[in-house]
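One chain comes next, on its own, written out as structure tokens in the form predicted alone.
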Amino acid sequence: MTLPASETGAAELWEKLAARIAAGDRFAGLFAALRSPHSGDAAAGAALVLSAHVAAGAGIDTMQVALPPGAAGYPALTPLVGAAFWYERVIHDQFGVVPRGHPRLAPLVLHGSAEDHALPRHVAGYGMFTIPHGPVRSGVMESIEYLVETPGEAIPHLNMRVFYKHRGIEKRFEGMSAADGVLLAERAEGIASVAHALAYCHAIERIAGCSPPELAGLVRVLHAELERIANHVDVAAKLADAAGLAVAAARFAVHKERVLRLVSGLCGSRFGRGVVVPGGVSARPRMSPGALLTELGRLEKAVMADADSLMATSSFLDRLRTTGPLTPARAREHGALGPIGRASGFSADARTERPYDAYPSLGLLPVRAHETGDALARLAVRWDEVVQSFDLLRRVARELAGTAAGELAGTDGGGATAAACEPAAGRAAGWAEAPQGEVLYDVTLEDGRISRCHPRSASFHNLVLMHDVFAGDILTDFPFIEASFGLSVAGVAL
């Protein structure tokens, strides 16, 4: 088939992208934005620019191609790179351009028509029916609808409707100053506030060419690792609750609360908000390094004791073992992020591959390799990361104690806490390793204001893998699989 001249650029770019991924690079995302040929042009005269991110070596490369104004479509990337499946559906919903050859171009962000809302049927057979689970569910659960196709117990196919609370975060960034943008970034995905703020600020700092002071790098790692522990303990609580282990669920909920109170004692916010700013951090920790070390010791002892007890409970392990397996081949093909990827033998950790802030000097303890990719392996990865995080936090506390800053409590945030960072124009990508995996921000500034900011969460990149992990599982396995993914629906529906 001969492509129109307007589409050859996209086809050539996709071939180059697919070749890089085949050679070992990782697909990190795809988005679209309108770019006017002249300032003030109407959107109708603007070109649609497709930007693909590729993780390679020590950086994130951006490969882009501009479609001509009024272009109705382009050759789909998904047939070459399956991980683009959801990304291209979002582009279609947002801009109306058709990725030709996409395997299933149903609405993802938009509500769709009545036909789109009819219960789909992907599996045929005697007694097959569809169970709509959500979007309103019991308990404090985010709004997502699972469409489970089943003959009664087995789950041969699962579909998802996610964007019930789409907030238009990308659009809300436009026109904000670089300094104010971090306030929105840290609210994009509440359970990963620090990671989003870091990824955003790293992009701003690359545009400005500034480097945060050493002290700021330590404080950033401090809050990032406490956020990681809180998230992983929360996953353990949800898994214990799914297994009916009320005492274990309550104890891990208490541990999470202790972590959040420690964060609040350090900065005044339970979610670490207001700490990370372009150029560094807003203030020094409010707790002395000695007091921090003491609290970390108590917390680690309590968390790991309960973790050991949970992982020695055979009835609990039986529910997780072989449940929701993601094969290593599928994890590598998709570029699965965070604990989901690492549980299936695919490690993509931005803290080691593209280190930032104080991570290069602190180092990371090696963790065990996992290959089974089931819910048990995903929890085991999280416990390994909790141990790793506590080790990093002790190193940070000792480094803070060794600084020349003296007593940290009550001091202001000036001086060595931040470098001047007031970029006027430019574009850069920034990243950070959230508890769910790599968070990526692509930021463009014009005249000191954000003209475009595209956030990509690990939750969005990973959730589509729920389609692939139900082989051989039944309805009662569902809560274990969902909890073991540890993702945020709000982080998907940005």
Second form
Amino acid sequence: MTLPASETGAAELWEKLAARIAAGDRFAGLFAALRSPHSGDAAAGAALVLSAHVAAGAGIDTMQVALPPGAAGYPALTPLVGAAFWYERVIHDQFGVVPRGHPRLAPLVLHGSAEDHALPRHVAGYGMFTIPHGPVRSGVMESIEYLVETPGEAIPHLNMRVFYKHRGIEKRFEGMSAADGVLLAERAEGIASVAHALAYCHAIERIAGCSPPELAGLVRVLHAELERIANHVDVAAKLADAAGLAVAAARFAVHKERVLRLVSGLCGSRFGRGVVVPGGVSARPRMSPGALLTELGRLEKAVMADADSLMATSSFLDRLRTTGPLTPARAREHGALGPIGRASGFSADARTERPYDAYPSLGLLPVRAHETGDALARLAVRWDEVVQSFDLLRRVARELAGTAAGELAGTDGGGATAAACEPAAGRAAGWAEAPQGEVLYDVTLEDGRISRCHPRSASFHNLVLMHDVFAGDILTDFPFIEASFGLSVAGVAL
Amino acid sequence: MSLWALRGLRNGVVTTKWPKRPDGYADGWRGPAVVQNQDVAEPVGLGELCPTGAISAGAGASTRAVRLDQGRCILCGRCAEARPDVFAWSAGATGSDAAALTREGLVLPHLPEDDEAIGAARARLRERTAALRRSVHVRHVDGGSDGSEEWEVQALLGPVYDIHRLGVFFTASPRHADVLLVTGAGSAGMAGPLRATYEAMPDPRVVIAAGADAVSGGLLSAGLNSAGPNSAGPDSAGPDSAGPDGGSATVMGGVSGIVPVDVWVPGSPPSPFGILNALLIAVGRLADDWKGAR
Ligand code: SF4
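Structure of the form predicted together with the partner chain (previous: the form predicted alone):
Full complex below, order starting with the chain above.
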């Protein structure tokens, strides 16, 4: 592949990209990588290649441009496509290359220099002060720092420092075998282990040109949907806790524990780790489809009864209604993923737009989008998704009962759990719909080893939207807004 | 409001009686791998089975041919699958998934000198925890976790594990904390805040490293320190034994390079029972003959 090595190339590409997004495509990510010496002209030195991903119809398109070797900068994409704001800061952190015209090029994922630790101030005025929250938070929480600049009650500006947890995941992928890579993907964002494993494996399978057996597709959906239910119930527990509804919070905590125990009953791990492997799944569920159906029935009844009560508790609804609103225009412009987008009328769902594994055969329909974009709408979307997940799970359990009876024996060689999948070289994107929204992996293999792997969680893409949802809200709304986003910091600062 | 009051009553008893009475679920999932057979005809290639370098075989002056470092084990199961004659899953949190009082205590099988060191560590810990009052306060710090560890710690606060029944409480202020519970591999960004939290705590203080990431860096540091379990576990008493940070220079080999660790919990992530067990060990709530400590 030859790439035009020029800065004008970048400017031209951004124009094209912006035009596509204006026409309805969605910006899905921007990554940089040094072109490895032996795939280009080594004499010229390593060139930085920028790859922009665009979700369009049934696929993800990758558009790329190579900067001239040694280039100190390139024209920034962010002025044209605002959603690139954090992506370009990461590239600046990683490679030191300057996106010229970027509105705020402070360190994002790498631990900043000393002067960056002075509290920034964006809003001037008498009596303004900055309240830092974190990185060590009160309570059991992931490390992140929120700097709230406020004249008192209202929140005019929020600044986030996410670099504290940065673990160098991208770098760690390099040199791993395709089979080992999935173990790291499971640990990129631990509360969405299954979705990350799926997105990673879909990329590997696309490079290999292999497709998982039907049975594996079902087991994958089984674990992906249980992960979704656990996450959404967790959000409900945290919102109830923020509202001081101790009994409700406790009951949702019990339901979540039941989901995790069901997952461990199926595979041995409470987070579904070790299930998804390149080419399929590692084993059949350790539970009979009948027992699974029974437990699903009980669980759904218990969860939905409490969900209905919660949505009928007016003191609770009052705290969520109009809290942390994300406007539909902003959601669309940013390409807000998952429940956050769906609560603001923007419905990007990898399961229906670019379906994978058993989703096509299960006939999943998009969930109803809401328009109000407040914390209440985000919770309402989550309940719609939970109902849909239970419905999918029941169908999966029935299909699994069919495979146990040997009905699939003819089609995939006796109900095999995985197809051979050991690709040597190539590059592909893979995706999956995590509870937080679409997870995207861009994987490059050389000689059977990973030479580059960019994971992009929905948490990373969505967290930046916290800047835009505090209009008119007061400090006491903060826990509701944070919980209603339902993101994981681990997935942000990889 | 009355709606939830009624529901609360209908909740029934969901809280575990553990550790007073056994809990059927405590061993209901897979724990870190164990070595079940030392008499291996061909130990060659056993080390390569493990993606985190937890297994060493046949090397060195050790009398034991095969050793497995549960502090590095991320429960991928490859060893047990490829060589069921040598390795097996352990079951759950109260068997061999228990916490250890020294880093070496997680490396199986124990050497005679490990057992001595474990005895000494137990005596030191007992001295310190004797001063703790009846109710114990815990400060949790995420030192660069993958996020799942926080879920498992949060589970302890819910009705199923309900640590309040055992007189253990979480606190926001390090000045009121007796125990520092650390999750995550020890990212560079969290080194300062973690150290500051530790220093703000009054004596006596006990530090728990919860999970393979906190103990060794887990998969994140694997390959950066390929010396294997015989050299794993820097001096568990010293905060200066910073782990390897080779390739990415981002993650240390666990949190013991930042704060001095007293109790080491395996697991990826550690289970709620495993963390609960470690908390009880940390505050001297478990009898000496308790098999949950090693
Ligand atoms: S990580 Fe644990 S289970 Fe996996 S091969 Fe190593 S020792 Fe065995």
